[in-house]
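For reference, the chain that follows is the form predicted on its own, supplied as structure tokens.
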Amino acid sequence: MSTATYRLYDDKADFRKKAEGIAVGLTVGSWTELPEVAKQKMEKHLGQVVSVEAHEPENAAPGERYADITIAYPDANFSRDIPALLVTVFGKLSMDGQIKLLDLQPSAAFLQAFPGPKYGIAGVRERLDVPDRPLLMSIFKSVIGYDLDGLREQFLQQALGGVDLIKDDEILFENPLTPLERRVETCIGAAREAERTTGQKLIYFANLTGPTSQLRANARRAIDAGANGLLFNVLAYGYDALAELAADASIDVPIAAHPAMAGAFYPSAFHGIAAPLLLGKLMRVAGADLSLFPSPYGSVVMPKAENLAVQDALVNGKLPQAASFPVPSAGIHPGLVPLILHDFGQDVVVNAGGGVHGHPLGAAAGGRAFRQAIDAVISGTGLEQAAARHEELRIATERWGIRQP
């Protein structure tokens, strides 16, 4: 058995005959109905109620009665992709009312089927030979319009920061000025030329884009010409098509899902899908290496405890899969570093885009503020001390100053 957890918001009904109604219209369609040798065929495909947490408050205003209820689905009602999981658990009843699909716990056997994360948190750190602070992304930005040179140059720069992970703009897609494999060939050679600089390792996130017919062999065309990760809008291609990468032997570099259309489904409290298993369970089952999602704290906020479920489904050991590295992202900027620390530990990436970008001194000073800082947290040493010894972290924190624990 499968199990899916609802929140159900209604000022009347009774929230017991609802989730049974769920439980067999989502299943076997009818029940009591049926001659008695029927049911004893369709028995093994019937849905079953597992729990009903009513929250009825005396004189509740619209939409403050609601229940929280879990329904257990066979395994046998589904084939073993996600689509149809989802389908089946909240197919039709996502359009019944006011019902929210808070998580889901598929059974032992139907995980089996996904092998998750080729390379999670630790593989990735090994690519990288950073074995446990916090790793940095840079994101490039205003990229629709550059041509090559203008690529590189920004690539160059973010690289020379000191970042650790440098990912294309989701929206950059197949143009004339940079397709694929001349914007991946620009921007490892790039890459490689920091490193001589640096000494440090990189991952540069090439975007995939394309049909859906077409993306195993543009993922082959990106590695060979020397990618070291891909980007990929989970949610726009589904959740299977991500499976599909993570799990071909082919495609040997980690994949970064980004949360392009995740606003569609989570920010409401009547309907949608819940972040935690939109962005974090989902995604890790699927097979994403990392994670991208609104932070709690930048221009894209996503509350605090919600923004932490996503992590926890990340990362900890509820599944046989992988763990994943969340990457809180969005308004980030160095005088953050204490609270992203604080709130994530050391297995996060601290993804900024403007922070870096934006610091008056260039992106390169910016990566190194960030860097400045990322020490300087795990060092126990404050921000603004380390800033009077670094003039990019002095800077960036009289531009945005530092938020603390």
Given for the second form:
Protein chains: 2
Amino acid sequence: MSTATYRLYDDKADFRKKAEGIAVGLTVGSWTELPEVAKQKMEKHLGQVVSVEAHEPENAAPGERYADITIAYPDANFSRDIPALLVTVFGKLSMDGQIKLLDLQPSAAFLQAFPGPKYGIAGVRERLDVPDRPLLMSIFKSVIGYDLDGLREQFLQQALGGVDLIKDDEILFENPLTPLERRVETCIGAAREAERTTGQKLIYFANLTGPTSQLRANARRAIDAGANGLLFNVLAYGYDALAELAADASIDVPIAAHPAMAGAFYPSAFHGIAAPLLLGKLMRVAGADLSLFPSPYGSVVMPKAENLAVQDALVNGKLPQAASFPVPSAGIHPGLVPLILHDFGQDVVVNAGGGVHGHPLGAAAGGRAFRQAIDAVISGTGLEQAAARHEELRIATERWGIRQP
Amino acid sequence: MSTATYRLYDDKADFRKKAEGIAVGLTVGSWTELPEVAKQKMEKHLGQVVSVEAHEPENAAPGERYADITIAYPDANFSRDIPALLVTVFGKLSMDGQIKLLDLQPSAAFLQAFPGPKYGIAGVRERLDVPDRPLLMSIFKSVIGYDLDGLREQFLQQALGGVDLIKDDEILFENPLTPLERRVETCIGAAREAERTTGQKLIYFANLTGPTSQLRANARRAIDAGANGLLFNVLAYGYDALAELAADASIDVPIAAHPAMAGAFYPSAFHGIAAPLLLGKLMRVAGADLSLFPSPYGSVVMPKAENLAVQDALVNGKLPQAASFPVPSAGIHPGLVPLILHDFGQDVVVNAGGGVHGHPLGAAAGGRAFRQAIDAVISGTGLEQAAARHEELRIATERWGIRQP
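For comparison with the form predicted on its own, kindly provide the form predicted together with another copy of the chain.
The complete assembly is shown below, putting the previous chain first.
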């Protein structure tokens, strides 16, 4: 059995009855009126109510009364793919009143069908030869309208600052100025150049786009041109597209899942799919080596508790799949590093855009300021103390301030 | 330029400034600080604020202040596919506060890339030899746990009632009891048998499921086994998967789009994607010959104005794509037919489950009651009058009542 947990708001429903209706309605369709012999045949397909935790305060205001309902669905009812699981547990039901899908606990048998991240945290670290410090990712300042030279210069400046990972913008599609293969060659060329200066390795995540049927071929084109990572807008294509890429041995580079469109799902209390499932567990099961999600620090925010629940879903020991790197994104500057590392620990990717490019001394200095901040926190040196020693970090903290945990 | 319209709630934002931030931020990234020469190069990629209609009542209560904002995005910025369009206009932005995507007006050039429905309303009618009356679709009572004989008997009873279209349950996946090809052979066999009695044609929509990369092959397997229609859970795979099936000449049967998971997107006022876009325009552009959506009549409801906006998006003359059949679903019984035809006109599929199977004389009688109701409304006979002449309709209206427009 695989279970699904929902939060269901209703001002007057009998939640237990509602739960039983879901368990029957989304599986065998009807039960009590079935003849005994049919029941025997159908029993192995019948959903079960696992729990109903009702929150029914006396004199509840409208919209205050809800229940968390967990239903178990027999694995015999659906095939071993995420579309089948989601359509079973939240296909029709998503439209049935105020109901949000909070979590899924797929069975061991279901999970076994998913190899998960090919690299995950450990594999990405190995590729970079960075065994334990937090990683630093940076994002292009802007990409649309840039030609190859413009992109190369941006890439090089970021890379020279000592970032570990650079990703394409998720809105950079196949285009005549920076077509995929030439873009990859250009950026990887810049990466190699920077590596000679920094002495460290770098992964470039090229944005994987195009028609669904061409994703694998486009991924291979990017890899053949030198890409050592792929960025993928998972929710625009469905989890299964990611799962198929992750399960494909020929796609032998890490995949970073971008959360584009996630805000259509998770922010409402009354509808949609909770972020820890949407951007955490399902991304990991489907095989994301890294998963980006809105940090609790910037302008595009997700509450911190939800953020940490996303992180937990990406890294906890409860799944057979390798752990995915959490990448809390948006609004990140070097002065936040103590807080990020406090909240997320070492297995985190510090991901910055404006915090790198907006550095008064330029993007390379911006990257260095982040690396100085990370080193300071790891070594137990205070950020102020490190800033006194490092010009880049000093200027960054003067600009953006320091937020201690 | 392709435009996107959003409703943005904010208790204090300067909506005009916010709109300008979106237009720049989701295209060239920055503008005012660009040197003149860069502006010249970037101008053709720059988004434009088309309109800002602010709703800012004095002393607005929290959550009451909003603006409808329309932004134009240069087509040069994205490739001609729906994932690229959605990620551009609502990728990151979906996570930026309380914002809902209300509508998209893709450019003519963008729309040209989409052949749309291969059959649409006209083509489905032609396949059925039913030039103008509303069509009748029925749904299996239950499918999980049934073997081929059980499914065949259910199919035959529905078909004998004179329904035009029968669809698989969206939660019926590949399974050992009713594997795709044998299921199709069985159901189409029953359809042929019924056709000899009813003298009319019938389309069977087999549920198209499985790994994304196998959808085309599975569709062909179903068609080769005799399926003359396909049901597809579009939102679980992404619109592009549908668009590719629709553009594929070898998939030469109508496709019905199921709205499974749609409730994760459309019901919130503050987040997600509005139903007329989600289940109307995008389904049509992507090529759904029929689009199912929750009717305003049953337990799983969508407000009527929203329903009619979905219908309009499926059939209006504003798109180059053929019109898709609207299929308002859930809670439909024969006594609702006058209301459905009043609301939707003749180009509608009356889609019933319980209203067919729950008929006291059985599913065949249930189908006949619907056909009697449809004929009565078309011919201008009142339902009461027709019920006096037809036992099936009489019993149905006694059971479920009649709702006049």
